[in-house]
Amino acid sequence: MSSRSTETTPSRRPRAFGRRELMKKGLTGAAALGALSMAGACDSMYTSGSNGRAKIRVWTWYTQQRDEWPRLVDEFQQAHPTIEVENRLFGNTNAYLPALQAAVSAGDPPDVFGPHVLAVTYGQAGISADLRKELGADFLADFVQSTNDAYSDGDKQYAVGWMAQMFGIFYDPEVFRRASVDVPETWDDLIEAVRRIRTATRLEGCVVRNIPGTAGLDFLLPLVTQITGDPKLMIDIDHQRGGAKWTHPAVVEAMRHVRGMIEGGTISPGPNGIAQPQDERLLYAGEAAMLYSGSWIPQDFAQSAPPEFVRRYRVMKTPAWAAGQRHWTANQAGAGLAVSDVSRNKEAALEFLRFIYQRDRYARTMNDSRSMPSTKSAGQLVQDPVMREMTQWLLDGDGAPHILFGKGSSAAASNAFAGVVGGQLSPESAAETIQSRVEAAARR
């Protein structure tokens, strides 16, 4: 594509979304409405080109690449002198999501943005472009299928994965040696391993955090896939497709399993009160034997943990439901990139995506930030040994869905699961509560 073709050109005028329409589509929240006036005032200056150049705004909260984004932007602008990129990196999702929703409310979403859990909803509302149509099936074929599935609705795909996620159990092999236990294959093996570790060392077992409120779903939802062997079921339940409901027996069984491990001491007490980086500190400070978490851990440990621990820690696959079965674990890509379908510079935004996903450039960005790539070609080039092992699980297809994009699903499931973790709700009543709240959200 020539740089000239990406210059600012007349195009569709961004459509403003009224509050009633947004409420109907479930795109607003109290925080978004509170930030509306601020974003509306600030963002109008960004939507026009300057000095004859097309301007694209890139909004993310991906602080893991704080040092990488400026380099990507600089390289892109040197290769495309008629396009100006404005990179805005938010510190966290609490600041990011209200600003994004406010920009959408004003009819002026960023040209490229991280869609978070609203990825499919924004696509269905005509806010995010169908990247299968815009970038082509050949471009998307390099992405791991589970990350494509996360952002798809029917034959359309509204985002692509940026940092993939893969979950496992991080552990200190020195603790395992002191207790004379091997890496467990199944959950029953893990329960026995924790019993022996606690007897030998008096350490807590496996840390699972549930702060923020969606964190516990990272642990719970892959169990549904483990029980059924069907990674699509959780996606169908999330979107209420084909009669799939939250009251499915596998959902109830998964919650019973978690509750049992909390009551038996396999999972460390108080997941509802454990947040990141507290969970990481419990492991590297020698207070717990294991930590269930995601592929951002190598990056965090390199920055925070004692060097001797960084040299010796290891990661194991999430235990299988039964011996010989697959070790399904949470993956997808919570960090993705979408393109505004109403952007006057959509072609420039699409060209930016093509540029930053070029194999060597993308692999360098992921390696330099110890992040997990979402493409198969970059996955072959991962350098960090722990990250390389986890990426292989991703390429082997052991990933299971754990991020909820359906209307009302994420809030309903996370709140009800917190009740199960805390002992206030039975697994059966929690499943019924989630289903009723999702149905209520669909009616609004």
Given for the second form:
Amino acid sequence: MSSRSTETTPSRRPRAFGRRELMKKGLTGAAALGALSMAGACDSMYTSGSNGRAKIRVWTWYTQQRDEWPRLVDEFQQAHPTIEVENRLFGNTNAYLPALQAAVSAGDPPDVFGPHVLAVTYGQAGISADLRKELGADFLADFVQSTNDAYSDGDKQYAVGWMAQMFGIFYDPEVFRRASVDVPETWDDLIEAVRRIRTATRLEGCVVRNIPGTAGLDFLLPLVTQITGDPKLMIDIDHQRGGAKWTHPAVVEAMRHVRGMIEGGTISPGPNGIAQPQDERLLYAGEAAMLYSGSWIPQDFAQSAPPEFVRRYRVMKTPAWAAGQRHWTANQAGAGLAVSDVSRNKEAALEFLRFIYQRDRYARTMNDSRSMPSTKSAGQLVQDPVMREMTQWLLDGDGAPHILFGKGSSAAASNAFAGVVGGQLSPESAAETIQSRVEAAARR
Amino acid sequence: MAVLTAPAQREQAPPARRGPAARRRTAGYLFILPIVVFFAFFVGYPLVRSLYLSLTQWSGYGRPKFVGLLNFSQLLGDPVFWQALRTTLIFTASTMILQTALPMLLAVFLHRGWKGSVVFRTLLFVPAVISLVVTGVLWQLMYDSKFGALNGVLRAFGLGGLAHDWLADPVTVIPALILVSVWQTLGLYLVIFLAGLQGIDPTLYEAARIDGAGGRQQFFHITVPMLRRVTSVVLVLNMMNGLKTFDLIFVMTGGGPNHGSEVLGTYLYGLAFGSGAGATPALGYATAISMVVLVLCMVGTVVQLRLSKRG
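What's the form predicted together with its partner chain like, now that we've got the form predicted on its own?
Starting with the chain above, the whole complex follows.
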């Protein structure tokens, strides 16, 4: 007995915290931490929020409505106490797209999201829902047709427009008065007007920007519709449908037209070196007579331009290809909203969409952020005078495609067009380059 | 009796203890286990996974489709890839030379300890603490064709004819980017060379002076050979930074105009994530490009280290 007790005593003595113990406890702790973080990660994959409410995640980069989104979410949650909305607003597409791509790759896309140019691609892959089926044709009928077309593939539609865009030429009427020129109706009129303005005032003519990336396509692509009078052609070329190719004569002609206007001085030199803040400043600082740009300009000018300029500037329609023809101009809503087709709370996400698009609520959101609405009913309620005028063009149906959604189209066209603008590529070789790169992208 | 007691004694005997060397070895393995696990999880697995993805056709959703070496064969026929590779190599070679030679020469001058050298050291180091993204935005404003400071200065000195769209012209865009890279990294490599110079025994210079060696001879016959290891490190760092360059170019030009400043990093990023130009994701293909970058880095580093050892 005594010998036993002698043997057992040392083992009962409190032991020092040894190396082995440290290892054991460290590994156990690490495993516990890992398990906790895994649990946290798993939690984010479930779509039920706190208190058993259905949770939907809304991802956009639409900072124009930085103040409006939280208000919309609050109103929605008050009206739908069983649904929780997590609103995530990214600063720009460079931050947004990788995050969206990662979420999609993980099989866990946000319930409601801005699809950027991938709306149709995601729809075809079964990631975004067919909203024509989910929301009904009546709901979609209120949207401007051209934006519906942009998100459609056959009889399916994978997103709806959120902020529409309508492009026009902003100008200083005082400069026009000094040069004794009228608002031009056709491109030939514009070329002549710039010649006279440059002689009389020594100002640059019309500013067109081509950075970053796709900006120049806003100017180029509607010209294809102007030449053909068929807004569907550009969409068919984009998606390589019905045998339509980038080498179409209208595409080549449109690029030749732009190149000619650069060489002739109608378009201010160096579009490849002009970004948005510069192009606006060139107009209001009195260095150029005109600026081709979009319907976000009233907001920008109100914030940055001299007050006297803000009072006197005007906007004109994009010139027509020939007298009496339609003034087709860029108007697709690149800023749209899609719903995840794999969401467990798809019904809640669709309900959120129905709620935010209710006429008065949607019109208020657009008016408060000086954004252009994508629905006809909200278009009747626009308050800003310049925005109201441009929205009327949208409602008149002068919108032409200017955002490319087809696989590889956007990158290929924007780069080749930069080559045309810079004089490194002829219109013909640029068209062939785009076509070959789009075909290569389809094989990847 | 003895027969009865012997087994009992064997049962009571303590288990055979391992020797101190074996215990030390086990403890050693346990100590490196966390970093091995960390490395395997965060480096090894992504590497193997990337290798697999480079052999697949994958848009980033759905199941990757195994296509063998198809991505690599498509790379061979992709003119943008070759342009990006060429630009990457030009950028890397230029920055390797400039970002090694300039800091070394400046370090030699500043090491002499003349009056004001501390101020210059500080001024030259300041760009190194500015993030590359901020640097890119600042220089983008400097290069602005209409309102930028560079063209403004040229016009102010009556050299308006030299004013240029620096970032919009495929001829000038890469030199313009290289200049920014050199400006940004000068301070960091300067500090490395200054540290290297402080390690050179001053008696070598004294002996050389006694033997009648001039400044140039001292530089080429003492400074350069004694800085061989430091130079080697700087060259390897520059080479790897050049081959995987991305942020500066992404911020300043996005790879444009018309791929004029496209490097492998910006090209693969655009293919992987779409980016502002709206490219459709092709993650499998982008991963194949990342494998090319990896191989280039490995080959370049091995060659560089071999050369420096031989030297």
